[in-house]
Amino acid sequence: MDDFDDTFSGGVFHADIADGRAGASIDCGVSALSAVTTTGARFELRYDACTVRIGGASGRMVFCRSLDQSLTIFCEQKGFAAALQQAAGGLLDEGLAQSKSELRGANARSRNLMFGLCLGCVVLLVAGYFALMAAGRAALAAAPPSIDEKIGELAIEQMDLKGSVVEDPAIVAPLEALVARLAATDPDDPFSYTLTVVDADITNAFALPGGQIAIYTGLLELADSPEQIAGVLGHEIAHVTERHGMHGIARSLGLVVAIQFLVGDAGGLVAVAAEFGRFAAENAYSRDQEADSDRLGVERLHAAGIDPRGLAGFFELLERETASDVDIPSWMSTHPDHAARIAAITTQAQRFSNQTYTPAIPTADWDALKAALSPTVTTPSPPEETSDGRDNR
C-alpha cells in the first residue's frame, strides 16, 4: 500500500447523498483525494483545498475536509495516512503532525485519567480496608472479658501441647501460688489466671486469651531462680491483660471475627481458638508487644514484692545458653534485640528504690519443684548423662 494510487475502503459525506452518509472505495490521486461511493457517486478533494484530522473512536481514522466543509472523505484502512502524506507531496504533512500530536496528547490524557481512577480505586480498597480493620478493633474493644475466656479455653482443649499435663503438686502449687501473687496485684484484672505445667523439653511458655498460662518443665529446669520464673510469668499476664493475642487474631481475620465476638457465636468462636492455637505456639507477638510485656511484667513483679530483675536474669540465661543445645523460646529468638530488651529492663528495675524483696517462691518450696523437677540431682555436681543422652540439670 506504499503506492499512491492503491486503493481503500473508507467512506463520503456530503449532503447529496441519502442519509449524509455512503461507503466508498478511496483513491490517492496525483493531486486530489477521489472516492466512489457504493451508487456509483464520485468525489474529488484537491490536497491544496483541503484539511486533515486523525481521530475517531479508534483514533486512527483519517478524516479529509474540504475547506467549505461540505465533503468529507474518511478512512481508518493500515496505511491509508502513509498514502495520503505521499501523495500530496507534502502538502498535509504540517495537518497530519498537528492531528498525531493532538492525537498523542489526547491519549496520555486517557492514559492518566485512567491511571488516576486506578490510583483512587486503589487507594478507596486500602481505606475500606482500615476501615474495616477500624471497626474490627472497635468491636474487639467492645467484647467483654467473658469472650476471651472462652476463646482461651477453648484454645488449650484444643492445642497439641506436645507433652502431658503434669499434676505433681511439688511442682504445680508453688507456680500457681506465684501466679496468684502476681494476680493480686492489679484488683481491676478482669481475668481469671489458670495456670497448666507441660512436661516438655522445652523452653517456652505461652499466653491465652482469658487468663489461660502454659509453662513447660524444660524452662522450670533451665531457671536458676525463682524470680526468673515469676518473671515469665509476669511477662505473660501481661500479655493477656492488655490482650495481645486478641488484637493479633482480629488483625488477621478482619470484622466477621470480631463480630463473632460480639454475638458468640460457637461456631466462629471455636475457629478462632484454633487460630488461636496456632498464633500461640508461635508467640507471634509484635517488637511493641513484647516491649509493653516487659514493661508491664516489672511493673508487677515490683508490685508484688518481688525482685523485677529476675526477668533480665531469665534472659540472660537464655543469651549464655544460645550456643549450647538449649531450645531457646520463640518469643525470645524471633525478637534478636534481647540486649536492648535486658537494659531496658535493668534501667526500669533501677528507678525502684529502697524495695525489699522478698523470694518469689519459698526456698523450700522452690528447691522442692527443682527436686521434683530432676529427682536424681542432689549436690551441684556436673551433669551426668542420662540414658536418654539428656543432660541432669
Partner chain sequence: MDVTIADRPSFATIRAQLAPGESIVAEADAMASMDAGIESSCRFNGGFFPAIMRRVFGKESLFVNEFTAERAGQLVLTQALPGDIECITLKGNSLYLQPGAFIACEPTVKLSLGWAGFASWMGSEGLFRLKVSGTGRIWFGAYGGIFAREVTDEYVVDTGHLVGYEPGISLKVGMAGGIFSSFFGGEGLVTRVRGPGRIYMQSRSFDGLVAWTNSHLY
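Show the other one: the form predicted together with its partner chain, since we just had the form predicted alone.
One chain, no partners, no other molecules: that is all that follows.
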C-alpha cells in the first residue's frame, strides 16, 4: 500500500487493545487509514467501509469508524481532515461536509447563546442599578422631614467648620431675620432653619439636610450688598427644601451597594474607582441641583420682596475673584460656570412683572454688620472647599 507522506498523531479504539484504547500514529493510505499503536499493534480501516464524524472535546477531533463500529481511529491534529479527504478520493466528502456543517451550526448556536447571556447580564446589571436608585428615591420620598433634621444636626455637630461660631448679635441678628423673612414666603415649608455664622476667611456657605445653614464671614466680607447675601441664603434654602443632600446620601449608598453586588467587595483599587465614579456621578447630578436651587432661590427672593438680581451680583463678584485662578473645566466643578448662572438668573428676574423691592437688610443694620466684621476678617480669600469636599455656594 502506498502511503502519503503525512503521519498524524491520534489514537485507536479496539477490543484487541488492553483497556480498549491506545495512542497511535496514523497514515492516510491510498485506500485505507492505517494506525500503529505505541505497543506496535497495526489497524487498518478502508475508506469505503467507514463513517466519519468531527467532534470531541476540542470540536476538531475526526473519528473514522468501521461500519460495525468495532474499530475507531481518531485524530485531532491540524491538517488531518484535509489529508483524509484527499486520500479518500471523494469517498468521505459527504460525511465530512455534513459533520463540518453540524459543527458550524453548533458553534453559531453557542456564540449566540453566549452573546445572549452576556447581553442579559448587562441588562440585568443596568436595570439593577436603576432599580436601586429608584428604590432610594422612593424611600427618600417616604421619609419624614424629621429624618433630614436629625441627619443635619448630627452632620453639623461632627463637621470641622474651620472656624469659631460667631455670636455677635450685630452680625447674627440681621442674618437670622433675613433667613426668617425668606422662610416665611412658603407657609407649607416643613423645615425650620438654623443659621450658623462661622468666623473664617472662607468665601462659602452651605446647607445641610433639615435646615442647617452655615455662612462664613469671608463671604459676608466680600459681599457688596445685603441682596447678594440674601441671594446666597435663598439658594441654600432651596437645597434644603429640595432635599438635595438627602438625594446625595441615597445615591452614594446606592452606588456602594451596587458595586459591592458586582464585585463582592469594594476594597483596594475598586474602592478608589468607586470613589472616583461616585465623585463624577455626584458632580453631574449636583450641577442640575445647583441650577434648580438658583431658580427656586430667585423665586423665593422675589416672593420675599428682595431683588433677586443680588444672587447674580454675587456671582459677578466671585467671577472677578476667581479670574486669576487656574482654569478648571466646568464639568469638573461642583457648580455650573458663573457666566451661565448669571445669565440664567438675570433672564428669570426680568420676567417678574412686579419688581418693587425693599432692602434685604435695613441699611443701618447692614452697615453695623459690616463694621462688626472688620476686626475679624482682614483679607478676602479665593473660594475654598469645605471639609465635606463640597463648595456649596
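Positions refer to the first chain, counted from 1. Owing to the predicted nature of the structure, the values given are computational and were not obtained by experimental measurement. Note that the rigid core is defined as the largest set of C-alphas that superpose within 1.5 Å between two forms.
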Align on the rigid core first; then say whether the Cα of Ser192 has moved by at least 2 Å between the two forms. no
Is_shifted Tyr47 between the two forms (CA, 2 Å cut-off, rigid core): yes
Quick check on Gly95: with the core superposed, does its CA move 2 angstroms or more between the two forms? yes
